[in-house]
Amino acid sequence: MLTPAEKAIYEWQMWVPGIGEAGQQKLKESSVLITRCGGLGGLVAYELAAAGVGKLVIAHAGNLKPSDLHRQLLMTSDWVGKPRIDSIVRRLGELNPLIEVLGIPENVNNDNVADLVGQVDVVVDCAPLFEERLLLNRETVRQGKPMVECAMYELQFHITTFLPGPETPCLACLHPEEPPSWKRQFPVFGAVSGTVGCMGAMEAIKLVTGVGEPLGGRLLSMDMRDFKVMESLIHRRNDCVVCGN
């Protein structure tokens, strides 16, 4: 049950109409796998931290370098050349100490996409690379868990949500293949990228707690030079290769 500490804590989003303690005690006993946590899954993990979600696991290999500090939250300049893992863990811990922080210093891959995918309830795909995107949203059909997808490019970012069941779509009804022109590193700026994080980290507490609607086949897309919106419906494919017949 949640404690007077947390209580106090979470005090001001237990108010939220349909949350309460029994939406703050989902918070509590959920888990989400964030994938990678940088300038996109670092606000993804920095929110649910603050949120109260009970464990967050998190992949995300490499070395902290002085490009990532214009949009990677939770790093700091005195930690360049430093594996960023630990100071993601660090710094979720500083903010709740009271959550699970479970830092994998991998990225996904064939090899761990099973384990990473079983130990949570819901998936956040930050991965810059398409490849891990494919495998985690793979993974996540196969297993019946829901993934929330997030994307940014210069100033424009879209995000929807795979829900587990036979009629809604996965990310291989999208992107049947692998984008030809998606690559490691991009234009962006940070402020973009928290954006869309934040959104994705509201996404997640939706699938929890039950409230609200997720974007389940529906893909939204903002454009900030203008921040002009627009929601496009996404189909399931019969044929598709992953959740098709």
Given for the second form:
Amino acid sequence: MLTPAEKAIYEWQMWVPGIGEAGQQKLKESSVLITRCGGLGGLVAYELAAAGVGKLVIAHAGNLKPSDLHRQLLMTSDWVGKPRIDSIVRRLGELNPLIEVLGIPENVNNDNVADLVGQVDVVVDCAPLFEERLLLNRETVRQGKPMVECAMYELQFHITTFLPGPETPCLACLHPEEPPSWKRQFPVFGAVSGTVGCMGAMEAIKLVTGVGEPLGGRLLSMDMRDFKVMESLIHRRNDCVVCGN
Amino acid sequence: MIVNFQLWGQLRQAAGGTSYVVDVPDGVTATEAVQALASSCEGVRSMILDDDGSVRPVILIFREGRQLETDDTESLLTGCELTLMSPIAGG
Ligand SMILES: [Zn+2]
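Switching forms now, from the form predicted on its own to the form predicted in complex with the partner chain, please provide the structure.
After this comes the whole thing, all chains and molecules, with the earlier chain placed first.
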């Protein structure tokens, strides 16, 4: 049951057709893993906290650096040199103290991935390294959990959703190996990571509430330099080592 | 014949622009056209091709809004447009 305080906070979004109190209750009972929680994941987490997702599990290691501040909006400039996850949990709690935020000061790795994915209904992949992304993908496929896939570069971004079952590809269908040219640090604006982060949050909300149509089997790409949008059908590889036959 | 490429991801900076045109023999497949692009554009060659000259499986190829398999055997028509996308991530 929603409390009067929750109804007051979520009133505007409950007016969205298909949401109502029942949809808000689904959000309250839902759980989402966000990894990592930087420029991209930070906006996913912020929007999902605002929307009243009942439990956020956030995996993000390391201490805040000055070069994080242009895009990682859950950080504050007085926190440089201190653990990012502490700032993330604090900021989310300030926005919405009615939800549970579980901050893990680690990135996804072989030892924690099964437990992290096992705690949630939906995963949002925001990690910068393909090693982490492919690991998360393998585990979400194994556990049959949906994964929202968000990525960015320069003024471009793309987003898709990998759904359990045979209807959509998984990340390893698209990128079966770690791309040799990808680097941990790359050009991007915070407005780009923020845009795709908000879109990733909306995908998670759609998955939880059943409202709208997730991007299963469709890759949505945008170049914010000229706002060119491209929607492409993507498919499963029969020989995929993760989800294939 | 002419094949027009639209480039996304790191390929853009590597090629020095958002698009690239290659002149290829009539009837080539999409993969052959991609290999021709890699051969004519030094900046993207190692991103697109592996050591034995095959198109890396991480490179996504789209035609008319649909992803193509790297073993797609359909011949291209002159003036057609392919979109190439190199992997990107978060952060
Ligand atoms: Zn797969």
